[in-house]
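Quick heads-up: it's one chain on its own, the form predicted alone, in structure tokens.
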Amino acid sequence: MFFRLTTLTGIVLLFGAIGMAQEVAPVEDWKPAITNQEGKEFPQVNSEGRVKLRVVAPDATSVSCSFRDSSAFVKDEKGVWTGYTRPLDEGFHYYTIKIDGAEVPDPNSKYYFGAMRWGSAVEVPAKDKDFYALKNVPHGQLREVLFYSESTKTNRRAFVYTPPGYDRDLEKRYPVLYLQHGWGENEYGWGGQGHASLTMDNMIADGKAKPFIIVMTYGMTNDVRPGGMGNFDISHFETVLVKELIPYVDANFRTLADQPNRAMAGLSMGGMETKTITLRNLDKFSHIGLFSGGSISMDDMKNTEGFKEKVKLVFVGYGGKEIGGGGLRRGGDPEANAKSLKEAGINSHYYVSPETAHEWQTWRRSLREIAPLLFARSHE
């Protein structure tokens, strides 16, 4: 019996120190999050990478939030609701707070448009976060242009990167770069979230890229609901990219209208798009850049006419933990496909971001890497 009892104490205690060590509290050097609303104290982030939330709901019975693993919320005498993430990963993270079931966007958070829909989300300050902060340095333009879409019968939205001192010397022309938001996400990304033009700006400055033009759309044209991604079709988009937003661009911003000076890239869905739009287009783009949306294999440039000599770029970009331990393989494994390439003498790259997943913090460096590469006059 004392046998059994001091065994059953053990587990006991075993199983509180657990407890007690899920529950460590967190480190107290609190500081806002730069994704919050003017003047608003809350989210805060402090240097573990921990999301400090903080929600006002008197009459509510229950508060929790979207990132897992998260303590409960604990209500206050003024109805202040207050909880704590993990340890998150360095950069950009979409969330909700669920208040008695409903999930509804943080109300002291900038609004997003992510997962479907508009809604919250806290930045967690990067090691390298140097490379898309606003600096005092020459500054592009990012422009919101209307144009109509025979295809779909649409006004349709895109966003034109143009870099500094485009409006100064009217002679110049530039290459384009067309960039793809990811599913769930729209136009508004790459400007947004993914700091597109402060990057370039801050590329441009430092002499590491050439300047050239991005444009960012949206890349679906049909009504696809969450779960429904089996029904998009993306020859609609191809159209409208191809036959009717390129055709506008060269028409509307002075580019170098020719195929070595047009590349397309995009994350996810994006890059899924842009591989299938590119390989069946290489008319009209000569660099390709893919971050987190497969890769490119042998077999690839194999079957498509013309590769070797008119692809003059193949980019792909992963977050170190998607590939770890057997992660994403989108068409076989990215980097074996990226070194088979090159032994065949494409100009091909392999990048992998440090500890970071499927994220905005990835296909930001992802954007940082590519860049460099993109209409560069030597590839070596």
Given for the second form:
There are 2 protein chains.
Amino acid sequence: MFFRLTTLTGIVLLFGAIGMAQEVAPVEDWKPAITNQEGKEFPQVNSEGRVKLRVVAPDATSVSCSFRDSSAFVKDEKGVWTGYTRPLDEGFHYYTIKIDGAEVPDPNSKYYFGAMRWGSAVEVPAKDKDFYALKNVPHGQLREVLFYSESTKTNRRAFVYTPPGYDRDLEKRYPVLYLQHGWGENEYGWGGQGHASLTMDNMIADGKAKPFIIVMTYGMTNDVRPGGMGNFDISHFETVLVKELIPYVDANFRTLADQPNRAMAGLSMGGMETKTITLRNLDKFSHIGLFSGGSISMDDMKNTEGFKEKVKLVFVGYGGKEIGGGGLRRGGDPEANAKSLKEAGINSHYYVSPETAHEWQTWRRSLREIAPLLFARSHE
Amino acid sequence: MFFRLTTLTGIVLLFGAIGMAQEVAPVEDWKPAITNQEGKEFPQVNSEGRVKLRVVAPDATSVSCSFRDSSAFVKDEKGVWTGYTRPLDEGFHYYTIKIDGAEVPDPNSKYYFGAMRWGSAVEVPAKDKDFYALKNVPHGQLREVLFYSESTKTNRRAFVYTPPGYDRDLEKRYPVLYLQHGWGENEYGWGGQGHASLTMDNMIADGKAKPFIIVMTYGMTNDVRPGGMGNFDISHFETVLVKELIPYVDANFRTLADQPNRAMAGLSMGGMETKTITLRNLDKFSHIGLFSGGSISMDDMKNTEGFKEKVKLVFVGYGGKEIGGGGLRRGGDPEANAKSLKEAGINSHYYVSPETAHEWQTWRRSLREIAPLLFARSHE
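Could I see the form predicted in complex with a further copy of the same chain next, after the form predicted alone?
What follows is the entire complex, opening with the chain shown before.
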């Protein structure tokens, strides 16, 4: 939004800000990022949330990165370029580096799928990172499964999180959460940068959430180009999910295969998918989670037969830095909607992630917040 | 080895070869590689096994790739560089691109761990690629598990392949193959570029292999730098595998948890690990597979108490293009060793992968060859 200012005041502010970014020296407490490849010293992150990048490019004349307002990259006598970013929000950020006009992944980073490509990302440690830390608690499994989809004539991938103990007590059956990524992302997101498994392992160990299965598959959202969401036909994915994947999961995992024990949640465009699919299939889903992806209004409720009887939870989460944007209010103010639903007797929850935007830290926290609410009232 | 020639003849040959590579025009039947990121048209592979790379680098003055004897990269008026390789062996090859001296991953490729980094690779379709093709057959699962290792005080990752049907018949128990990657690689290799799951799914569907579990974990081989193998202390990994991972797997999966039903195999340095660990732990392992990683001699047999009674299979595989190299014969000629063992009454098999070198196509085929031999004589 910064660069959209076109008034004279805006231009003055713009130059002022760039000048300032260059003047203020970063705090020199850099540490290697946890998103680095094994043994790599860079990228580094400091206590301000700045990221310092290092690129070995001896013959290059220009090196930069995709983070706006970054410092100029400086080349040393060995041909090593370094530059650093403005302070970033805590959490996970995709980026690229640019070497003489070529936009490429940083060879020092691990690779994640987002923004429509496998590429670099960096983690700025969050104050609350403990909830998805790898601890010595009982761990569930993240399983890659392939299921055949008759409607698309393809073998499709899903990841299935099974909670700790799933393979020990072979009598026990579990509720299921279908959990969707956003536009530009895919089925690897929640199990990778989303840390869904570790979040659940930790919450189950602490007694904060009931054990449940999580199923993550590709939401076919990337057929939609930015700005062209109006053309997205959700029915293809709805068929894959409702008619093919759910029966596959119920046949191959020890699920509680009924409506009270089935939830769907998703982030951003996955939230929009969740809203559409759950409201059209309330015989299948009882718990609904929308993370930075719309909300459910009184009109939605009134227009959906059986809503009040069938819906056991509506959870809406947003990042504190993204609320207020006009686009996000399509369908009404999410907080007001959540409040109206609650007053109408729905189990409605609204969550705002402090100081985060439309990014993974918002969605990791949204999962943490929804988990204790899922299937809390179901009986097994 | 080509560039090691220092005689006048060598230099003449060298220049001759480069000249030839530039003169022969590639066959123009390029197709996008299956290792490309979704929707990317490059890299492309032709029927000769050449790979054509494309790099958008408008301001660069030099672009190249890590495949030796590649063509010069040519820049068009839009700043797009293209170049192509010599004909490569069929199978899977790691590579990097270089832009004005910066060695980076190709943004068009998916990323794989090998050569000590997550980076680019390209698949040259093999004539026998069908055995690891994704087909509409019952599929097993590839599970990411985390186990606590007391000896290293770390939570460690393993991937566990469970065969089709594992979650349906909850009474059935399975033999287990512990399968190791090579130096510079990690626990993602066999489940990723190794296509172990698809190979097994297809072979089980065809009745060519018995269903068994495969366990893949990090062999700690990357602590050894090239040329420094003498310093590698295998005992740390041996403890993790034998004292920690095996009990974990036997406690958390429905294994046949006895020596006749436990195998170990590995590629390259993972083969060396397999040889050392199995021969030291014949109370734990009955089936041994070495893929491009040494062989077992009569001396080995004689020096290992109980070998003849306890070892039910010795499988040795190599790539046709790598045998004959002096380094690989350490411990004796593998074919002669295999023959001697067989004559001594051991169930000994020797396999040579046609026209492949020290690369994944050799190891994929080695898995295909060993699979029918594993646990073939065990009773459940």
